[in-house]
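Heads up, the chain below is alone and in the form predicted alone; it's given as structure tokens.
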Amino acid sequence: MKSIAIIGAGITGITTAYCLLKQGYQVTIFDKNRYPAMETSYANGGQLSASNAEVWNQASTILKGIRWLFNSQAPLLFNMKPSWHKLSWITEFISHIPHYEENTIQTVQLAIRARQSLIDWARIEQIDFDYRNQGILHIYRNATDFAHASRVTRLLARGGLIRQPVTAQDIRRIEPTLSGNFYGGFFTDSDSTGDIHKYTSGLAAACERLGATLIFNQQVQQLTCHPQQVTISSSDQYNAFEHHFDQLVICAGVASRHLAAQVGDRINIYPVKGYSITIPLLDTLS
């Protein structure tokens, strides 16, 4: 049986492990944290939303980024300190702008398949992740933003996703707690929400039941490729370890670039600002 190591126990690493286990591979998962889903997959938007598949590679993103340089409250902050990594990422980002439409269509097609797989796996493995199948609503306060969203909607439709235009009155009916003035919006009833940390933890437990080995609290220090094998050198607080596998999958988020370079691969990932909010629901606690 072919052995495969996966570095990273976030949503990408755990879903990869689950698929490989289902195909009969022997899987070992490494993560430097104590539990799965403790970094990027710990807290995010919680959306199973193919409706957000529009890629960022467009000229308007560059213009917004320049304007946001002078706004400390901007949703995207750019550090002006130069580096080769940053320059190479920006260059590649700009080079993909001509492929905006094609990439958006392919991304939504992938998102639709991924969304359905996540829902199916949760049902099969009986994972409770606060799943709510109530659709996702996008709202716009002016005609310009709504017109852009209309163009995006047509692109998403070419990829197989349908989202419905809604009026300001529809918006208040769908979500009565919203206030303010709205020009219009789009509602995707096929999208849903859930807790990514709970999902990843539940699927990690399913992987373990299927025979995966989960190694936590070990930092991967070095990867070495041999003709028929890959060696992973790792360490915890007290000891160093050496593991041997037939193949390797790197799912380590922004650390993937450094790790992949050790085995001759180039993954040009650059981190962006993330944010989340925690709200105490006192009415549910009483």
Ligand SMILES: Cc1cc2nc3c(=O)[nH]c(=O)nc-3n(C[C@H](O)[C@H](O)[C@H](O)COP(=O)(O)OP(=O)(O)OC[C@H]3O[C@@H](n4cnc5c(N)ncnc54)[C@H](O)[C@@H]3O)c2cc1C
The other form holds:
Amino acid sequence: MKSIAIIGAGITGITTAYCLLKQGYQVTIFDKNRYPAMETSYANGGQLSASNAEVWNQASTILKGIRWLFNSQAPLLFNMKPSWHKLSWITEFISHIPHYEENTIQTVQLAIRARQSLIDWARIEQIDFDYRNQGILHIYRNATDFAHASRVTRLLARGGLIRQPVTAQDIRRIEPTLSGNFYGGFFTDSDSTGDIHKYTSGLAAACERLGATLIFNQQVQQLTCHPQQVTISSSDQYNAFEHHFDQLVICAGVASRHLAAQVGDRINIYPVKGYSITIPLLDTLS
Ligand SMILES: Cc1cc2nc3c(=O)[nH]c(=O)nc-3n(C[C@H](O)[C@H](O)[C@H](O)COP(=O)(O)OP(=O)(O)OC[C@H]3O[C@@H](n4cnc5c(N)ncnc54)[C@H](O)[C@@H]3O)c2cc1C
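Structure of the form predicted in complex with this ligand (previous: the form predicted alone):
Next comes the full complex, this chain leading.
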């Protein structure tokens, strides 16, 4: 049986581990944190969505980015300090603009399959992750944004995702707590929401039940590839370790680029800072 090491116990590493275990591999997962899902997979927007599969590689994103440079309230801030990594990422981002349509279609196809797999595995492993199968609503406040969303909807449909146009009245019916002026929206009833931390932790426990070895509190420092083997050098607070495996999967989020470079792979990921807040809603709906 082949032994496979996975670096990273976020959603990517744990779902990869689960699939490999189901195929009969011997799996070991490393993470520098004490528990699974303590970095990006700790908290996110909670969307199990295929309706957000439109890729960002389009000229309007660049224009939006330039406008945001001069707006202190912008949802994304860009640090102008140049670096080779930043420049190579921007160049690659721009070079994919001509593939916007085909990349969006392929991304939505992948998202539909991923969404279904996540739901199926939660059912099989009985993971409680606050799953709510109530669809996702996109709202637009002007005709220009709605027209763009209509074009995206046609593109998503080519990838197999159907979302329905809704009026301002529909929006208020679907989500009565929304107030304001809306031009229109799109509702994707096949989308859903859930808690990524609970999901990843639950699936990590399932991986352990299926025989995976989970090694926490160990940071992978160095990777060395030999013809038939890979060596992982890691350390905790006190000791250094060396582990040997047949194969390796790197799922280390924003650290993947640096680790992959050690084994001759180029992964052009550029980290951005995200934000998420959790609000305890103590009031009840009237
Ligand atoms: C604000 C925000 C909102 C989002 N909303 C959504 C959403 O609604 N829906 C959606 O689908 N996606 C959303 N995303 C994206 C999604 O959350 C991420 O794509 C996902 O969590 C990334 O998971 P990951 O496993 O790749 O990375 P991570 O969760 O970051 O996991 C990487 C792991 O690798 C470990 N690691 C790194 N380096 C080493 C090392 N050297 N040795 C050992 N371990 C190491 C880290 O400790 C970490 O646990 C959102 C992201 C953000 C930031």
